[in-house]
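A lone chain, given as structure tokens: the form predicted on its own.
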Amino acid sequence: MNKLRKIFATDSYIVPLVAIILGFLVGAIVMLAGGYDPIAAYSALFKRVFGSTYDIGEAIREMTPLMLTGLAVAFAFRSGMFNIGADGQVLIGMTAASVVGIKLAALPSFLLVPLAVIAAGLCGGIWAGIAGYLKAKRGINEVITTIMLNWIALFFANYIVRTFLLIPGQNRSEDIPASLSMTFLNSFFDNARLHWGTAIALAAAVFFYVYLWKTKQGYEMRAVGLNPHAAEYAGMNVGRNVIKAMFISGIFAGLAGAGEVLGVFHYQSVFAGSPGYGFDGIAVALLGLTHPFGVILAAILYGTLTYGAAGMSFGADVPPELIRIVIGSIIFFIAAQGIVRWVLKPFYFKRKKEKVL
């Protein structure tokens, strides 16, 4: 039994891959039960994503906020917390970037864009830091506070837009002159809305990995996440690490907000409800097993499925909501790894016998 566990540990990268395959199989079964052709549906999905350079660019654009919100949730999780508030932190980041971009529009672009991005990251971090402070100083569960802060962020962002940024007679802010758009690549991708937020997301993943696994501060955060009592006994400041972890987590989410308003829409709307970026980020973090590079790969998969869902609807007359079943099934199999290992078990035994022979 111990040998079998060693084999599974060595080939642990296979488990997520099999979970993805099983998710697609579950989706196919549901489509067949509904009278749809799964082969046509999946073909239409991937044709939608890879059918043209424009679609590839737009799919990358779809993946970008998922990368950053996934990193936000994963960073907090690695530090022992569950950040449900990435959605609110995205909104606060969007609002901060909009305020700086519009109110300081007279500044030259090479100053205005970095200022707007930095403001978005810092404000997202401060917003998440509120939950971290309440956790560290008052012992209040961060799940409760981050959920509540999501709603506060929604109405606060709408208040700022309506009071200071709104175009009279419209339900959105003025146009933001600051832009994260990759103009040199947009033309190559038929004017798809690619922006520098993608590069920021990749850099954030590298920072995540280096900080948590290669620095003393990261080691302390992981130690606090694994066992706060043992970390405190070892002389680590648990409260400070909790606040710092939530602050950094919020920075990632705030940067996602900056990418959306500066790189995609170039204005901020008055939202009727949550945009949902943060909640999708939870799914991406789980799919990526809360590892930064796993999160990037999970965001690519999630963004591909999300963007390609429209192709299923138009190309194969399959309801795009069915893609949520596929995503949900993949998350289920990732979470219930015992099922995946049970499916793989006969293959491992077969391979073991072949080695003996």
Contents of the next structure:
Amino acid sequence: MNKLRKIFATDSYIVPLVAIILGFLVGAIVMLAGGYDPIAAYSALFKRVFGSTYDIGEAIREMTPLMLTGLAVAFAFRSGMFNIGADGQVLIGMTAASVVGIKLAALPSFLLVPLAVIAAGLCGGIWAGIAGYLKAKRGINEVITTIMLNWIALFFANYIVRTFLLIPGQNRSEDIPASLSMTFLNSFFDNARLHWGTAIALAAAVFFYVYLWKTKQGYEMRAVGLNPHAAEYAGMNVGRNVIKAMFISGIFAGLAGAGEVLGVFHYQSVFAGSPGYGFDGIAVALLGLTHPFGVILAAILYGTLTYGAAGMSFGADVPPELIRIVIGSIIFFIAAQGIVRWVLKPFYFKRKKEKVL
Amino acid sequence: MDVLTLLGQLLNTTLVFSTALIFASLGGIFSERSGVVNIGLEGLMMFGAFAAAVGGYYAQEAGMGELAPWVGVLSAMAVGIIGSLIHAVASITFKADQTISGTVINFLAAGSTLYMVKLLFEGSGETPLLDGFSKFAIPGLSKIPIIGEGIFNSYPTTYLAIVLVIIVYLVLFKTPFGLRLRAVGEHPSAADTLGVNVNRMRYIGVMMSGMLAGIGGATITLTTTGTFAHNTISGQGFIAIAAMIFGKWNPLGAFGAAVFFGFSQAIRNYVQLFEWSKNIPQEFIYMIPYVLTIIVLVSTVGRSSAPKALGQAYDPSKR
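Previous: the form predicted on its own; requested now: the form predicted in complex with the partner chain:
Time for the whole complex; same chain goes first.
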């Protein structure tokens, strides 16, 4: 019981919760200022997400890549790096999964599907590993290399799809025979595009937690993230940890790509611009306080909001961009915890007084 | 078309693409030299592009003619500063993680600008088309071959950007203000001991970055696109960050890097004029600037030379 009280007494969850409420309030104020009805808008949002089993399934589909890219960004963050490149790593993962899924289609599916998923993870990891390598060996800021690698990945993925996988006359690849879809759920979720990527994402979160907090290698990685100089002094190989951390981070992002092409679209398009997975991942990682289970919760929140945003514009005529203001505000309040503490101050004061008595 | 005109045009297009990057990377330098990471340049450019489109439109409607684009620039400066204040308050006053509060700017900008556009222009996803700036040939100088066409027949904002590079350089390295700004980014507690108000200098640095990135965004709407839509700013802010790092946080270096990125943008269109380029997949031509950047970084830049206190909130109790 005492332990339970302890969990609920820490602000580790109070601050994000208050931040979420404040974020919704900011959104409501913005809507009021624009002459919209915030209550109608928010209820339209939630009605859209929880209105039917199809919508619930589709919302889960929306959350899945967010979980994985969020984990990717968070993992790099824990090791002291800012991986802006999840976007490119997702694209490379997608491309690897498409190439394996189409070109090795002769294999039986129990071999083909795992192979495509593994290829996606590995290629995403190697792509991120390039940035890690350049940071470790040449001291080049990973922010700049991951930005550059995002663009290179975009054009490279398009090149592969256009040259090797294209349906002539269309802007997309052939259909991919390998599939991660959970077809057995189709009748229950009314053909929503659920896929095994969700299970992979949850497993990745568990792996993230166990690896970083329960293994020696993870301990080293966190030490490098907290203070590379101290870690080096203690005899840890900082460079190797940097490369490894980026590699694992990239695997998460690559798997997100596999889920999208093998589970959702079943083909890969030629992208005109960045699909934006990586930037959503940054937001999710920050919302989740870079903790794996926090990231899962954050992806659920973020996915609910973005999926519901369409309902908001349909049901209450509010531009769906409003949801980005809400999300931005939530992150703002989480980051600037001082503001939240200030809001909560009267409550804290009361509690302390009770203790004195 | 003869080679001289072609080179002149290539130079001219290069500068058009570079202008926005120059402004934004100079902004980044102000912020980061004072010790505040500014990943929010993208969002600040978005605020600027939006404000320029809206301010310019209303000024044009009010019959201000030639002056209308300048009203756009002024609105972009103002909105850029307001946007950057969010970053400043969170990261300086409330000591939030600077990377996170910069990301917040990107989110808020992407959301609020489009929300406002839809609100102001009856649900339309983009602002009405503007006249914007027109190119201004400097008498005499514009007759010089290549650089006459290339440099001295540009948009007013391009001239402004080039002049600003020199001004920012002088301000940062030759004035007491610049020394203080850099001191705050290198060793805030030493600067504090000597009587420099650390947080005030940082506020100034971040607000300058908002103003300059705002102008950078404005130049895109006022010279290139003519409107503001969801894809007007798509990655330029991040390229500006890259230019700043590439240029080692020095205005002259950032200028060089921005021109390099502008050049690689411009060359895409010109390479396709030649027959031999037909054999190269277009994607590889598009990749050139980004691959080159990495190669150049690998071969020239050693350990990055970021300001020492970059990314750390100043806490006087921790000396």
